[in-house]
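The chain that follows stands alone, in the form predicted alone, written as structure tokens.
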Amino acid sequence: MKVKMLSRNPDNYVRETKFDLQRVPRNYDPALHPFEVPREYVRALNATKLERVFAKPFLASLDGHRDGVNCLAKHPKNLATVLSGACDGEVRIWNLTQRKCIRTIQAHEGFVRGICTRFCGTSFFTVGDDKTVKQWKMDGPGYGEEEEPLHTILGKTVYTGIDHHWKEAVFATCGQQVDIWDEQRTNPICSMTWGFDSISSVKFNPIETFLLGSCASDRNIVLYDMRQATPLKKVILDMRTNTICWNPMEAFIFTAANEDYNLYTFDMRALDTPVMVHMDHVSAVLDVDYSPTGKEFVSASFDKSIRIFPIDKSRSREVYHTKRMQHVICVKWTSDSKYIMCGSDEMNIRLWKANASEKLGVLTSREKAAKDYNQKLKEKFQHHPHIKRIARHRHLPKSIYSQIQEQRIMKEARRRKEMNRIKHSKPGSVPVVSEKKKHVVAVVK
């Protein structure tokens, strides 16, 4: 006679200690769970609502400057160290963990126009309105020593920007032209120019380190190759570009912050059409910086707000503003991809979370699991109208809100006029120009 014996392993259902969670057996047969999707939908809705409840991105305000903050720089090796330059010639070094200033240098007469760190993190460079380039030690002077720069280069014209090579002892400055300097020499190795207007910013490519890009006040974005010591090509836009930033993960991609309220992401191999036009700001965009992941970037604008854009979306996913924050001049994304810093007109540096509702500190394994589960649910139901509306909604200051409405009316009027012109013209005589191609005037090689 065959006897079927029940065999159970106590390890599957008995707790090891009384503080453990009870183990509950689950049958994953979908026939036994008929309302699984509605239950998941409610969970996704609640997770989205809670995300908006806990969205408190502002962390700290670093005050101490006596004039507007004009430029920021990150330390390449130390996450906690940040450098800032102000409009009164003062440079401050901050410790983000202690949230206080650890060193103050009166670096220049007039504005500090640019600041950058050496790739090894032992020193940093500043340029100012007094036509000088100065190199400073990252560590403060010893007891009884005076605060002196390591090197000082006196130039012929005012320098408006500086950036350091990512691997070699070479840096670039811009002003009347782009100059490439060796750290040991007081004269530039080479000078490159294309056109006659002043150049506002210069940036080295972090991957193809011999490439650099600059933007000039005659609406040009010019690309250079340091090895050839000549400009490669330039793209002319409708309005002036204030600064550019290279994508740290894709060598060919860079984003330009423009005066016409938009940002343009270009592929340098095909400059005639931007890859994406990012539209949401309601005033000139003054600065842009990429996340270390290369998936997102943050932009600072004259409209007193900063916005975070995914690189493949034309609209921002997040907007940060405060009542006190004035025109935002500079912005940086920290190297651990978690925080954003912005320097503004009213002498403050603000520290924000890159993910507004993220919980800081150590998470338990259950908290991590719940966070991941909620994230997957939000992704699964992200296109549902109710969830989409809650996730997208942001409170905006009255000034920005009214300007958005006004620009929407103006844009609709332009579109209507264009459609009427096409409708009442001979077929094919009025070309339809896409939004991407509208803003590019010419590409010169």
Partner chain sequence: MSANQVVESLLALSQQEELVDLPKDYLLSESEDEGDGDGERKHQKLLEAISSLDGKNRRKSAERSEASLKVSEFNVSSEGSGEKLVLADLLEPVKTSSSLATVKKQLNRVKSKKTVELPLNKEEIERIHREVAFNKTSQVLSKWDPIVLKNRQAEQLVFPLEKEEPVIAPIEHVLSSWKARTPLEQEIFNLLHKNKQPVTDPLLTPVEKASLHAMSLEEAKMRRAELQRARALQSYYEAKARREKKIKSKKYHKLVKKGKAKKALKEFEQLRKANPAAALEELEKIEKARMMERMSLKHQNSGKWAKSKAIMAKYDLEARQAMQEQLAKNKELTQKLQVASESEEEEGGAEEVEELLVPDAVNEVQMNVNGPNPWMLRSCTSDTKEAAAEEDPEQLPEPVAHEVSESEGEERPEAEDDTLLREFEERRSLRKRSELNQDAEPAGSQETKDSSSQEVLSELRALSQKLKENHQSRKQKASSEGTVPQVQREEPAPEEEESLLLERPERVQTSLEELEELGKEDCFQNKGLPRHVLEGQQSEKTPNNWPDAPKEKKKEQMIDLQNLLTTQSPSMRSLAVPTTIEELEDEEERDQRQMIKEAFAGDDVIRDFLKEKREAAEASKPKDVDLTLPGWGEWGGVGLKPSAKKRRRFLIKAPEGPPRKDKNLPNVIINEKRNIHAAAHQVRVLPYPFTHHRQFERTIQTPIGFTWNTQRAFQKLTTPKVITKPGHIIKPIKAEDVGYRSSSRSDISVIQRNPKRVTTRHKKQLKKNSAD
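Counterpart to the form predicted alone, namely the form predicted together with the partner chain:
Here we give the lone chain, stripped of any partners or molecules.
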């Protein structure tokens, strides 16, 4: 007679080391695990609440400047090094891991208007109100040496901004015109003008490196081609654009920080309509910087807050503010896409986490799995009203909060008026203009 016996392979239930988890066989029959939606909903709700509980984005404040921080620059090769220029002409180099200033240079008289690092990270350039462009070595001077720039170029007019080419020994300054400089020469190799107003910032395209974008005080954004040494196109917006930033992953996308509290993301091939209008600030937007992943950007505003926008959303996903932070003048997203730095009026540089509730440091695999699962759950149930409410909730300073309310009322009133006008006039005589098109005055070829 055949005898049936229980036979088990120890490989199936014996763990290899005592540090392994006990293997638990599991039956995935859905009948045995009912209520999957409600259970996951509860998990998502808890995850959302925990995210809010752990949202503590502020990491450090770097103080040492004796005037407002006017410009920031990242080191291209070193994550821990940051450069900042202040309104009193002082340039400081910071070490983020130690959270200390490692070098101080009195670079200019008056403002340091712009600062940029060379692509190799060996030197950096500053421009100031004293009509000079200075090149500095990244390493400090040896013992007993004077702190002196490598090169100094004396210009005729004030330079208001500077940016370095991403691959070659070329940099661009702006002021009355956009100048392209060879590092070896004291005269610009070409200068491009279009219009007569002063240009506030110039930025090289990081992907197609011969492209430049600039914004002038006559409310326009001008694009240039360095190779053909000619401007390409100009778009005039409602109000002045303070600065622009190119998307590091999408060659033709850039975002403009505007005085009218909004940011505009443009496809440079179709300037007549912005791809997206990002609104949430309640005062002029002064600076913008893309995350190196190209999925988000951060904006600094005069309303004493910085906001993080996804590129495809018109509303911000995050707002950072502290009691002491005044008008934020410059902002940068670090090259590992984990942190954000902002320099503000009250002489401080602040370091934030890009993801407010993220746990810093090394995660175990189980922590990682839990994090990913929670993230997915939050994504899955993001439209459910309770979860949405909790996820969106932010505490705001009273000034910003009241401003938001006020502006909502104003906007509503404008909208109502427009609707009324459309309602009471001959059909078709009053055109309906979309929000995107409303802010573009003209595109000049």
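Remember, predicted model here, so these are calculated numbers, not experimental data. Positions refer to the first chain, counted from 1. Residues that one form lacks are left out of the comparison. Heads up, when I say rigid core I mean the largest set of C-alphas that superpose within 1.5 Å between the two forms.
When two forms of a protein are overlaid on their rigid core, residues whose CA moves 2 Å or more are considered shifted, and K437 is not one of them between these two forms. In a rigid-core overlay of the protein, R15 has its C-alpha displaced by at least 2 Å between these two forms. Relative to the superposed core, L6 has its Cα moved 2.9 Å between these two forms. Taking only residues common to both forms and fitting on the rigid core, the CA shifts of 2 Å or more between these two forms cluster into runs of 3 or more residues at 1-7, 14-23.
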